[in-house]
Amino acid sequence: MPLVRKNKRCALCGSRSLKEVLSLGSLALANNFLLKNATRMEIKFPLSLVFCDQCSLVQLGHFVDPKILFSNYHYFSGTSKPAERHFKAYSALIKRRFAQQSRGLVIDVGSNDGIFLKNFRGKAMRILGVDPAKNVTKYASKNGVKTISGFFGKKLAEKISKAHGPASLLTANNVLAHTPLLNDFIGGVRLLLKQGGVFVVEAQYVGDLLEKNEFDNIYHEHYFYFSLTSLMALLARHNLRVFDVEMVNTQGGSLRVYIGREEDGRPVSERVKRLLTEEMTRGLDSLKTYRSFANQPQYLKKWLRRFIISLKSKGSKIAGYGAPAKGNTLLQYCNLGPMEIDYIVDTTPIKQGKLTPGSHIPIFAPGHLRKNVPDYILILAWNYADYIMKKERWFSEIGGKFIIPNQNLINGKFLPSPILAIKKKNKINTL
């Protein structure tokens, strides 16, 4: 595969009927952080969305080679306390609901540093992680979560099945969108999933992306943006059936989908039927819906840039909180760099001491906030905004203000500036 290729055929159904619905321009890879003394030129790649009017799958207009994206990864889930709490509660739910399957072989694809699988360690349990990032798999294995390094698909599934047997519980959390070869991935699931086994997927929900103007959740690692409708179309091609679904608040809004073999005959829950009907009503299968969304990122860019520049003209110091991929999309698309954002803090050690991709803003550990106190904090990891404001309550107590970038769109109306969340006397007010 070349460094980048134009997406000419739908990765799900093979149709050539792909229609562009949004372009964010050419951006640097969202997790390609730079050393402060880096002299190499940054490569930027086109970032756009296209819609397949045959199967309703929303996907990137250009695919970057996954080896470039994932071979040396800067994201470690375990550095996030909210993520750790989420996966602990999630694993407890799975163990209660699927007690029998949890006692068999549990495989997590895209297991990262083992944040989810470590909750399944026990005498009666066998666990195995799969992840393409070699630096992350070494870390996970060293910390007691056996992990195979590789890109999951039919070939690797056969290898795992021969060595370890079929999986009674198979999970893929925020990873299905990260594989350009969708049918190979799900084909691998079909090969590896034991009869009577359960496959559980968490994936960012395209319905929330549209409703909440979460365009910054679009970046080169996320090849796909799923509705339940498009996900079920993919699974049906491999004789897999969705039997239940939940909405969860991770990543700005995600689907948690419960899947089994078609021949297992599990009854389909009312929640599945209701959500499919709701998606039809909302037009998630319509090109018009996605094209109407395309104006929203432009409005947010206009308001956020104007607001930040207004603050800087008054001598304000502005820091960013978090350097997630979504934050790096936002910074680049809104043309915000070190002239507008003085610095960023992030809890991930591997990011500290580096520069953000594309925008080149220096990154420090969170303790830097107290040494170089800003007037405003732009919360780039906005999905953890409540946690961050609570953790850094001292900042509000001395009069500091938080900016939550994607929340200037309320009920379809744009406010004159992004919401400022100010914590006073243990109460959060919005202005």
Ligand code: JHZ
Given for the second form:
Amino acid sequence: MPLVRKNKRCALCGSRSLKEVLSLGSLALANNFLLKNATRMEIKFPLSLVFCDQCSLVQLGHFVDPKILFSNYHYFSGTSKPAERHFKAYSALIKRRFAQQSRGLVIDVGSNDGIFLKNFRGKAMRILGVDPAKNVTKYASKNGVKTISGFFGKKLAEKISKAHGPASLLTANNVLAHTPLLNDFIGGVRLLLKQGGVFVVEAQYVGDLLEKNEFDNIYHEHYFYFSLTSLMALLARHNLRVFDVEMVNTQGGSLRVYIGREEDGRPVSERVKRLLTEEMTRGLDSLKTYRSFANQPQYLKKWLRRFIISLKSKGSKIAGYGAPAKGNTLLQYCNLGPMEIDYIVDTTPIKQGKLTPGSHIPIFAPGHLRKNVPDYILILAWNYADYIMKKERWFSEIGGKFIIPNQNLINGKFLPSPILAIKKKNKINTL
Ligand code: JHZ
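The form predicted alone done, now the form predicted in complex with the ligand:
Full complex below, order starting with the chain above.
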């Protein structure tokens, strides 16, 4: 694959009927953190969304080669405590609901540092992780979660099946959006999934992206933005049946989808039927819906820039909290750099001491906050805002203020004036 290619055919159904719905310009890669003394000449890649008229899958207009994105990765799931808790509770639920399948071979694709799979370690459990990021798989294997390094697809699935047998439980959390060869990936799942086995997927939900203006969750690693409708169209091509679905609040709102082989004939829950109807009502299968969303990022940009620049003109010091991938879309799209954000703190050791891609803001360990106390904290990892504000309560106690970027959106409308979104029991206090 070339470094980047224009997406001319829908990755799900092959249709050429792709319509552009949104462009965020050209941005540096969201996990390509820079060494401080590195040359500032970074490659920027176009970042836009297109909609497939035929199967309604929302996807990127340009695909960057996954080898560039994932071979050496800066994201370690376990550096976020709430993520640890989420995966622990999620695995406990799976073990209860699918007790028999959990006792067989459990394979997690896109297993990262083993955050999910480690909860399946124990007697009579066979676990295997698969992830392309060598630096992360090395870490996972060292910590007791055996992990194969590679891009998952039919070829790797066959290899795994020969070596370890079919999987009775197969999971893919936050990874389906990251695989440009979607049909090859799901073809691999079909190959590897045992008869009577269960495949569970967690994927960010395009319905939440639209409703809460989570456009910063758009970056080159996320080739796809799923609704249940588009996801089911993909699975049906491979004789896989969705039999249940749940909404979970991770990463701004995700779908958790339960899937079996078609011929296993599991009954389809009412929840699946209800969500499909709701998606039709909301127009998630319609180009118009996505086109009407296209102005939202600009409004947020205008609002946030004006607000931050007014604070800076009064001499305020502003720190960013978390250096997530999504933060790097937000900062770059809103044109915020070290002139506006003094520094960022993040718990991930590999990000500390580096600069954010595109915006070049220095990243420090969280302890830096107390040594260099800001007036404002912009929470870039807004999906963990409640946890972060609680953890850093001392900061509010000394009069510091938190800013949560996308919470000036209430009931789908932007507030006319800048607010400081300090959320208390769903009430937003304005300044
Ligand atoms: P977080 C990543 O997205 C990348 P990101 C990936 N492409 C994806 O799809 C999603 O995950 C699922 C830090 N932090 O989870 C840790 C603190 O510093 O929002 C992380 O760097 N202090 C795979 O990167 C970042 O924030 C804290 O107290 O957008 C959070 O990254 C906490 C809680 C986090 O995912």
